[in-house]
Structure formats: C-alpha cells, structure tokens
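As structure tokens, one chain now follows by itself in the form predicted on its own.
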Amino acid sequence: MPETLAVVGGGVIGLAVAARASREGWSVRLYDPSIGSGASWVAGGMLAPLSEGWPGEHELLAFGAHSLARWPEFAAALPGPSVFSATGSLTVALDAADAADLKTIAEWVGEQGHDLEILGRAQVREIEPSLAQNIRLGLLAPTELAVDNRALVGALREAAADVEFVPEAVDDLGSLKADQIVLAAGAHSAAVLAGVQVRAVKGEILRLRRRPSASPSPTRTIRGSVHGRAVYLVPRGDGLVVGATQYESGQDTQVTVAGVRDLIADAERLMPSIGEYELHETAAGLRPMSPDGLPLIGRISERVIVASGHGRNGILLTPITADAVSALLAGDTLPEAKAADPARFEPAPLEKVRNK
C-alpha cells in the first residue's frame, strides 16, 4: 500500500504539492471546498524577484531567484498549452527619487550575479511605445517572466488527475487519517493550525480586455510607483491584469471604489491609453503574509509539514515549494529552501505543535 498524504488547501501551492506527491507514488487527498478560487485566482502572475531586490535582502532575492530558475522546467512538465504570458519585465520611474531607486536595485542585484539593464527615456519608449512619454528611467529584467495564473490553476488540476479531491474545509488536522499532512491553506492556515505565523492581507486587481480600437498592450510586465503606491500591468492574451492594492483588512474580500479608482489612475500614469480598454473584471483576494516576507516551508511535527505564507509571490515560489515539500516527504531537506524554515520564528507557538 502506498503511503497516504492529505493536502489542506487547493491553491497553486497545494495543487503543485499534491500533483508532485501523486507522481512520486503517494496516495493523495486534497481538501478544499473551492479549488483554486482564492489568491491563486486573483494573482497577477508576475515572476519578478530580481527587479524587486533591495540591498540587504539577500535571502529574499536568492529564494526567489532559485524558484524563477526552476520555472521553465516546471512549466514544461505541465499538461496543455504554455502558461507563460510574457517574457521580461520593465520597472519604470516617473520621478527622480524612483529613478535613483532603480539604479540602486540594478547595482545591488548585479553584484549578486543577476543581469539587469538601466534604460533611458528613449530606450523605454522604443521597446514599449504605449508607455507614458514622461517616464524618466527604466529597469529591464530580461529573464523575468509572467504566468497566466488561471491557466496555471487549470494545468495543475489536470496534472493532479490521480489526486482525490475532497470538497470540504478542514479546521482540525487531527481529524485527518493520513500518514503525512501538508498545510497549504494560504491566508487561512492560521485558522486551521494555531501558531502558524501567517496573516491575511487583502489585494485588489483589475482585468482589462483590449478593444479593437485600443492601443496594443505592452509585451512585458510593467511595474512602477505612483504617489508611493506600487502598480503593475501584466500582459494576458486578451489584455492586461492591473494590480494591486494592499490592505490589512482581516478576511474582507470585497472590491472597493477607492481601490478601483486608484488602480485605474495609477495605471494611466504608466500607460495613458489604458482608458480605451474594457474594464472586464474586478476582484480581491487574500495574500498569506509572513512576518519577514519569506514563506513558511518546513516540518512542524512528525506528521505535519507547513507550506504557506508566500505573500505576493505564491505563483513565483510554486516550483521551489513543490521541490522543498517533496524533499521533506522523502525524509530530506532542500538546501535552497533553508531560509523558509518555520523554525526561524522560534520560540513560538509552533513549538507546542512540534512536541505533540
């Protein structure tokens, strides 16, 4: 008889873990009342750890870069069409302070062995002519990618064809009859298991469709800052995803007028012609945030592994998380995932779980 595994949570992390374990011979049940409907369904799908780097954040940069490097092989193994929606990202600066920040990022990330390129105003307009003429500077990350998050959810469900899906919520891990358990419930993880240091942070996004008369979408992911608010435009086959707001608002997933207003206004500062697009959808999800920005991936008892707290980077970190959990299930560890060990927060309530 194969060993049994219960995966709690059906976002991209839970689906990837379940599909991988099933392929490796585990008998897997995945528990979620609504597969792929949470943060994974609302995500922008940016794979951009390099252009988000900042001096001193070595572990965040390294962890994200390790997962980005895994993405081509990870995606190639998925069934169906490619899930990639863009290659390359361009972060732009509208003022002198943001331009200085881009130069700082380029220098520091370059010192860590990653290639980023500073572009002047004319170069930005040359490669992305739909962007605003008053952009001062650009930071090009040619190896960063973007994924169609909803296509990814579908591909992972297909990859998990041998997994038994149980459409139920789990509020007590002790009730599960399985040899091993992986808690991958995202922003709901702390409600399932006390002591897991993950909190919910609300994010709103817009999905825009390009109308026939509208200007072409950028070919790369476009990121920038307007009035101190981060905004991004991520290409999709039929338009753009625009995101994202950020609120500490508990379990609230309602889209607000203020959030939509700010996203549209900020997006227009980067791409003035965006007003010609159709506002097709507004949505909000709950990011599972950890105290230090790194996820929690590790064993917290002989039977329980946590894989949560991925924050804004759940899509990016899916391949390395699947690799790390696979190693843990095999009685090993993944060296590249050491920084995500939940033991870094000890002494914490998790110690009580570990000693059970």
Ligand SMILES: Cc1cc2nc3c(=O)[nH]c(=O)nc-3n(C[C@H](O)[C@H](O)[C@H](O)COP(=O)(O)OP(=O)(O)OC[C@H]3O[C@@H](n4cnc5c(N)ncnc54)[C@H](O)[C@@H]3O)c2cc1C
Contents of the next structure:
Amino acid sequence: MPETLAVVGGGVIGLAVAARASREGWSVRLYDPSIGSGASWVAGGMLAPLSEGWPGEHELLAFGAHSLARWPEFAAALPGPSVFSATGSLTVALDAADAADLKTIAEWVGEQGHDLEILGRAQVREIEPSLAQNIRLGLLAPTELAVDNRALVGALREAAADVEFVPEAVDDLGSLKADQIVLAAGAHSAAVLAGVQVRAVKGEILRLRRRPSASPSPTRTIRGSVHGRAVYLVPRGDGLVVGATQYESGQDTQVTVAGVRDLIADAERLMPSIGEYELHETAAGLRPMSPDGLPLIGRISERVIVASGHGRNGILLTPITADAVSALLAGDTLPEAKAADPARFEPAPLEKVRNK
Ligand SMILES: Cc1cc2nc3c(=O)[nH]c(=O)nc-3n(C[C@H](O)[C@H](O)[C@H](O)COP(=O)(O)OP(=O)(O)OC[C@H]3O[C@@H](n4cnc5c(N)ncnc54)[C@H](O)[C@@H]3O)c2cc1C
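Having seen the form predicted on its own, could you give me the form predicted in complex with the ligand?
Expanding to the full complex; the earlier chain stays at the top.
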C-alpha cells in the first residue's frame, strides 16, 4: 500500500480528508499558505439539503441527505465541544408564489422519504416568535442542522494533529513527491490543475451579535426569499449569521455596500427586530461551484484524486467527501458518491490532465 499523501488546500474538505487519512495510517502533508481562510471560514454553516429539494433533482437531494445523515457521527468523532449551533430549519414564504413552492418541496421531498412539515402562519409564530407577522406559511425540516463553521475548522485542525502542515501554495501537482495527491483547493482548484471544472461564485455574509437589550434570536435556521433573493439566518451562541449574496465575479472578495444593504433589508423582512443587533462582521468568500451543483470527488489519474466543487454546500458535504476519498485511497469507491464522479463531464479536459 502507498504510504505518503499530499493534500493541496486546507479548507474543511482538505482538513477532513487529511485528518481521516492520517488516522487510517497515511503519512500526510497538507499544503496551504493560509489554512482555513477560504470559503470554509466565511460560510453560514447550514446543513440543509431537504428544504432545498426540488422535483427532479434526485441526485442532489440524495447526495446531500446521505451527508446530513453522517453528520452526528462525524461531529461526535471531532475533538472539543460540539460544533452544532442549531437543530431544525424553517423556510418561510412571504407571498403566494413562495407558499406554493414550499408546498411543492414538502410534497416531493416527502415522497422521497424525508420528514418535512408545512406550518400555517400561527404555527410559525408559535415556534419562532421573533419572525414577521406577515409570513404566510412555513416549511419545517426538523432533522436539518447547522454548525459553527469556524469551530469546525478549528476542530478539524486539531483532529489533524499528526498531519504535517506546509504553509506553501502548490501550483504544479507534478512537483509533489507523494504517492497519492488530493486536490482540495476550493475555488482555486482550476488554477492548480487546468481542466478541473470548478469556478468561483462570490458570496457576502454578515455576522451579527445579540446586544443585551435586543430581542431573542430564532432557535432554528430561518430561510426565505425576498424580491427573488435568497436570505437566511443561522443561529450562533452569540447571535446570528445572515447570508448570502451570490455573484459571478471572478476572484473578487471585497464586501460591497449594496451587498450589505440587501442582506440587512432582506433579513429584516423575516425578522423585524434584527436592527437591534450589533453588525459585528462582514465578509465575502468564493464558493467552489461545479457546472451541475454536485461536487467533483474522484480519481483523475493514478496519483491524483480531486475533491472540490462543493459550491453552496461544502460544509454539509464534508462527511460524505471524507468517506468517499477514504474509499478511493483504499482502492475502492463509495456507492453513494457515484453521482460526484468527475468523469461525468466531457472527457476532453480531464483526459488532458490524465495524460499530463
Ligand atoms: C457566503 C458563503 C456562505 C456559505 N454557506 C454555506 C452553508 O451554509 N452551508 C454549506 O454547507 N456550505 C456553505 N458555503 C459553501 C462552503 O463554504 C464551501 O463549499 C466549502 O467551504 C468549500 O470548502 P473547501 O475546503 O473546498 O474550500 P475552501 O474553504 O475555500 O478552502 C480552500 C483552501 O485551499 C487553499 N488554496 C488555494 N489555492 C491553493 C494552492 N495553490 N495551494 C495550496 N492551497 C491552496 C486556500 O488557502 C483555502 O484554505 C458557503 C460559502 C460562502 C462563500
């Protein structure tokens, strides 16, 4: 069995892969000039594949649901305090069109065997009294979770105690001496290896702290849509994370005035008392997006495995990715991760990579 593994990129994906491989006996080096500073640090931390389900999107739903089911065991194996920050999510509708969409989701996702519940206006306010009075309908997903993504980065670093961290960027995989290589450089993966179909999608996000005089926060993740823009509030011990904008703007990570304005205005439509909170932090990050919304997890040459393109769901998909890469390193494949095989895209660019 080969012994040395190089992991390129130390976000949640690279850290989880490295920690797991080192536990399984590999001698692991992780290369990253700035560990945990990418999308994994910026994210909201929702684990919400069910309430994002949509008729026909079977593979996306199944893939996310498989990872959500792994989360309790994955989190229990991490060192330190629990990384979970909420149990349950509630998606709310402010108008008739959104209410119809929520019913469609509840019906279709329910048919796939998952537990979702439609709540009327009074029930919504009963379980989350801080929400706006004009909410028409709610979709409750009791089994969805949320994690503090920054606590997760810290816990994964600790779990990777036997990994050697090399604070360098890698621009040529061929220069690495390891027996096996995992490419997990998030939105920068295509810059490291041309042909990997991952592009950057910018997202801005806010961190709010509850001031002593402010109204209590919701206890569940709250999601909604305002003027066609998605907005969510994710509970934290000290307040809320409010996300997120979405733009195709290359590698730009500046926070714009318009982004912050829209997020605050949209969040206020869901939770009118949000103006009482402290605006503690604004941030922007790059989602590593694939062409079809599923990640790319698979072997692209005898020595190179890609684990990237997790888009808007990389925190959710960390456990299944660690399992899938562990199987690949053992010469196996994880059946539940078949849909993420990078070979599903036209072979031309990856053939070039293989022959390099
Ligand atoms: C605003 C926002 C909100 C989000 N909310 C959620 C959410 O609620 N739930 C969810 O599941 N997901 C969410 N996501 C998505 C999630 O954050 C990402 O999918 C996930 O963090 C990707 O992890 P990663 O390890 O692949 O990438 P990253 O965390 O971006 O890590 C990549 C790492 O690679 C390193 N790197 C880059 N180039 C090189 C190189 N040449 N050599 C070595 N290292 C390199 C970087 O320094 C970085 O540390 C959100 C993302 C954003 C931007």
